[in-house]
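Consider the single chain below, provided in structure tokens and representing the form predicted alone.
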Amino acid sequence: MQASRARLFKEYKEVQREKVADPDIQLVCDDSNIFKWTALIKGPSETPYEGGIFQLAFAVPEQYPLQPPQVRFLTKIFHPNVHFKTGEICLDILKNAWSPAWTLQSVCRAIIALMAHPEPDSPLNCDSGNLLRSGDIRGYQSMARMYARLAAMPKKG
């Protein structure tokens, strides 16, 4: 557990340094628990999520970095690889393709890449996956854009 704390503390310091360098990701460590983090990520441009700010929750295991963090969307998102109700993310690096070389920051990058390039063949959200698999790109994009507007975009007063 000491090694995981040291690693997370190192990542925390890197995040503080990179705040300006990566405007798409804002990672924040819980004040009282270094194993709990949240992130705000910007929806990738030229996707239905563009303009949205999506919140992620990280639960980091004591065996980190030998085991991956558990990450889920707190913001509702219509995406084939994200469970609509729980926010669970289907991403290989969070499961069997994890490597200790990954950091919380690079996991955020991978999630942003997944948002831009969904994998409809392994869906957690079957409605979203079925739209893409059947070739209804417009239907998928309009649903994804609608949910992004409802859940991830600041309300205009």
Second form
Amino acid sequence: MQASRARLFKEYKEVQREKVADPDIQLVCDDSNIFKWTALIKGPSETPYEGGIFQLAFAVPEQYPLQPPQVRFLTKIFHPNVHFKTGEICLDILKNAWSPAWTLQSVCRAIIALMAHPEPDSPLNCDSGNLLRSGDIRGYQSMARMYARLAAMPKKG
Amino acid sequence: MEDYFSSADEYCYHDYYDDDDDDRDASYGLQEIETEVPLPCTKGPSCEVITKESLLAAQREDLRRIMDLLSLKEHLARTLLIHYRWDVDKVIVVLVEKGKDKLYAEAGVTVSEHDNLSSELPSMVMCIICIEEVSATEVTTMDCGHCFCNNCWTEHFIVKINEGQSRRIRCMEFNCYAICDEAKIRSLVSARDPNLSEKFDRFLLESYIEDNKRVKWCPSVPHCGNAIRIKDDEFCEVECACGLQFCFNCLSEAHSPCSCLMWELWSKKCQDESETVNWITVHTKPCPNCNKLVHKDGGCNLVCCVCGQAFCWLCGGPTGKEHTWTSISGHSCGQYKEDQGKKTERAKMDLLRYIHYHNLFKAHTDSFKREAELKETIQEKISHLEERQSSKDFSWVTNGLDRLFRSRRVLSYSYPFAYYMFGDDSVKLEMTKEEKEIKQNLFEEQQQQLHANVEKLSLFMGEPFDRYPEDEVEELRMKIINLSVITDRLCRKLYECIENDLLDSIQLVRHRIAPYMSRGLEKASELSICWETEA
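One more: the block was the form predicted alone; return the form predicted together with the partner chain.
Shown next: the complete complex, the earlier chain at its head.
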């Protein structure tokens, strides 16, 4: 158990140092619990999520980094691989392809990559997956854009 | 009927002591008469018992073959065999068809090329798992070349062993599929927790049973600790050293001439649906590769079993890694086909059919139980008779009783077979109506004959022959011997009829039926160890 704590502490220090280096990711550790983290990530450019800020919640298991953290979107997002209601994410590296070499920071990067490259063949959000699979790129983009506007962008005025 | 009797007489008198049979059968007086249809030549035992003691030996036998063939270290040979489910022939086929490199890559075997690397490491090494600088003496490099600190490795192994993944503990590096060296795992884990290291060894050992197509645990409860290894055909019925008889393929009670699928459906139908069963059917699906029940705890419908097989959660069919929802080769999930209209009126008829067959099945299994009690009284009768006429041989009584048990068993399981063969849709046997009628008549004719003779045999077996005068005993003896021959022949004919006339070759693939064993199920023999013990 000590190992996971030590490792998270190392990551915490790393994050403080890298804060400026990666402007797309802002990782914050819960004040009272080092096993709870939140992250704010920027929607990647040239995607419907561009301009949005998405919040992720991390629940880190005691066996970390030997077991993957549980990550979900707190911000509503319309994406084939994210559950529309719970924010659960279907991403191989968070399941069986996890390697202890990953960090919370690199998981965030992987999620940003997933936002830019949805996998419609293993959908958690079937409506979104169906739009993409049927080739209705515009339909998918406008839905995703709409939800990003509604949920991930600060209201102006 | 007449010619059965006459031919039986002939066998009785001419071939009674035919001696080209195995020695172990010499005690069975009737055996020679009964095997008038030549059995498939017995080439040694077709099934063997593996006990706790002989498990290591059994495993080593296969390991040795691979180690010799490919000149591999033991742990690599084991990894290879675990991946190919202990099928040595499969390994050889892959080796010949795809070459050594592909064979190793698929199983995650890396032949060590990095052994010298550790000596070239700088004095301090950065472990990217705990993000610490560690002295070079505190790190371990696996065969794949990835190096992490001993502490992180140990933690990784402990987590994996506790997850039940002992047989394929992978390297910690992302996208590295190499399987870790079991000797290194053992030494690191035992330094921390010797009990866990033992557990790890046991898992590796038991892999020989659990990942092996030809070996299965005896399903006895409480477990006898034995496993059974078969020679070739998994569709057979065996008897473990503990006395339990079971179907090797589906591990339930011996149920031929019912096929495994039919039997599974039947026993589910007969059983009260407990909450556990309900939960299992709602929440799990069997893996199409290893048949373990898989519970989906999140994620998409492309699920992956612990054995590595990916499958589609919706239809349960196996998929490749490149599974897509639009194209899944070989299956079409989500396409609704059933014709709803006739369903309700048929349900009632189905129920009546089921009750009919179930009553018959139940009646015969009940008779079987009652006849089992006969065994003791028969023994008494034999001892009475022996007092009177000490010189005679009474094996005909016990043989007749054994024959009665075997035939009764066949008869009772023929009812669930008929239930699925001639009606229930859950088995999907495609036949025209006329075809079905002809087949049903044919089968029922045979079933009736068997039924009549089994009942007759049962009646004779119950007679108080210990109080009969000698000539009547002799008469009864002849009747029982003849009836034994007849029922044996009828049982065999019933199996042949199913295999040749009822099921066509395509249906036989789904409904493989264990062959008829005239002498009762084969007892698994002790494992013969044919390798030399290591020094």
